[in-house]
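Form predicted alone, single chain, as structure tokens, below.
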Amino acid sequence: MAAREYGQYCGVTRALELVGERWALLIVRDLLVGPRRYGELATGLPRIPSNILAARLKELQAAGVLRRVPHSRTVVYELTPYGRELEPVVLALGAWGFKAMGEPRAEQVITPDSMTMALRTAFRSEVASALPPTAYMAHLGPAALHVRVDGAALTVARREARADLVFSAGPDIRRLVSGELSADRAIAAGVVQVLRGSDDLVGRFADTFHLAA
């Protein structure tokens, strides 16, 4: 870590020395969803060079942020308790960055783990607590996510399962989540396509998941 020291005695400085290198926080973001094999991390970060991924994993392990553990005849990477303390930081960064996302570029991709963390970032538990339990099957680009909201509890899983509302959407779903489009207008504009369930549940989804642009 010596080559990347900033020469200041400060908590922010030390945090940047540990996780401020390029790709490091995206690795943490994906591991906040769950443990991942090396190949799964590479798939979820398709533009990361293999040598950089290996280096970041080694650095984050040395910093006590993640660890390698055996699992079903293979090795997975998982966050340590110290690493999991980064969750509110990652969620706050996601909410802050959402304000400056703009229009998606052709080369930009959506991954299941990035969408899972986006949903966790946008989740409004105080609103959800006043709504009936609801399950959504969300097809967001290549990500098929089963999203269950039960009071203030949110679970997001990469699987197909029964849901009250099944819908598909692309990157423009940010226009619904930001409040730029109402649920009715999002459906009319084709931003959200209801595959099964009531259109009214799109409004419930928008109330439950919201980020200010």
Contents of the next structure:
There are 2 protein chains.
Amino acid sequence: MAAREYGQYCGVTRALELVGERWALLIVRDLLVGPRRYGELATGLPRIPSNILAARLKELQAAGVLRRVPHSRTVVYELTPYGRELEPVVLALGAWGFKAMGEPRAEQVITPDSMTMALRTAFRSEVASALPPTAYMAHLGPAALHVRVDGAALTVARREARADLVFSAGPDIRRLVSGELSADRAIAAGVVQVLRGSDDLVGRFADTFHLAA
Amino acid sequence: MAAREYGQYCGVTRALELVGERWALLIVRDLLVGPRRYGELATGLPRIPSNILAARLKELQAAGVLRRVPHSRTVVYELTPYGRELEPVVLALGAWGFKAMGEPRAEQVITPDSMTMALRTAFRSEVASALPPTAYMAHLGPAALHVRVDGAALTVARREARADLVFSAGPDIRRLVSGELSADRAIAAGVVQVLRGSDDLVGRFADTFHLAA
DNA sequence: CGGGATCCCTTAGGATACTG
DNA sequence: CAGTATCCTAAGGGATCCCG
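Could the form predicted in complex with a further copy of the same chain be shown next, to go alongside the form predicted alone?
Let's see the whole complex now, leading with the same chain.
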């Protein structure tokens, strides 16, 4: 038996053999946002050693989780349909880990792709269905995300675009999303800075994106 | 920063820092079935080195996932409420990994706790709600499980007890649960051996417990 | 005998430099 | 830009031993 196998005939075990190695699910997390080039993955995972990234990409390809696709004189990595089925796993992990996030530390970075997946984790489609379509432009540290909520559909894009509410916030936005801070208090405390649009829309944002703490 | 941290402020990252180490989620899987002693965990995870089991238990305790509870001149480990919230993660992993399970290999074991969690993963409460309460006695390799389905409620116990259907099966029961084999064909092929009760109840079992392959 | 701790060795992973 | 190559540390595997 291969040394890294668990020696059990069990779905959890099999899953962990395929995507349980260090860094693997973080690569999947970023690829759930969209296809990425090697360098983009390396940028989104600043602490991953290059040899490990290369090794994981090969393993995940062999496992049928992702695909190497030639793309205009370079290569992109994209999830296979089977790889995309890991989304519930990543979302469940994100929701669980959210509760254990303390205060951000100086050396911790926030990446656009991780924020995008965090928004997907926090998205409450039932709540959104009852609200009018709304576009937000969220400046979250280095990530500028255009967030469009239309009924039960959520799209997050990494670009500037027209929005009903334009705001910026730091890691403390976690306290708004968890409900620890009301929208009013978040604005008053400077956790959220409204750059354009009505303050009321911050409340709508907090209703739409919520995660228990 | 601790060497094993990922350096990102992100829920997925935090979760993987807490339960992403090798073996950790398998310990959680077994504890989701019920409190277990050190030796029981070691038996359910035959290939885990003793020092690793001891290390993981300490780490998971420090992470607030489990608790060490004195219990009649010995100790049991049980999940905290926060640890029990990992159930969706384990079930999602189990469902995903199920699809990648090939044929069982000789050195792969089946443990009662992993089978119990597999049944929970496959349980379709919507289907069960429309069926009469049913008790099954399932002999799956080394695991003798009493499975009681009553409306949307499922209980799996590790003991012999009265049942409407008593059957035994090997790892190939996977082909029944995935729908690859109908109940009739599973019986005809000897994948499922009915020891007592009506063959029809095998079909009910397959309706109640289903996982896509 | 259950519940670990210790030892030694192998291998995965981290840091950094280098190449097609 | 997209990876390899190298060197080193630390974690995991396996067996054994210990202690109440």
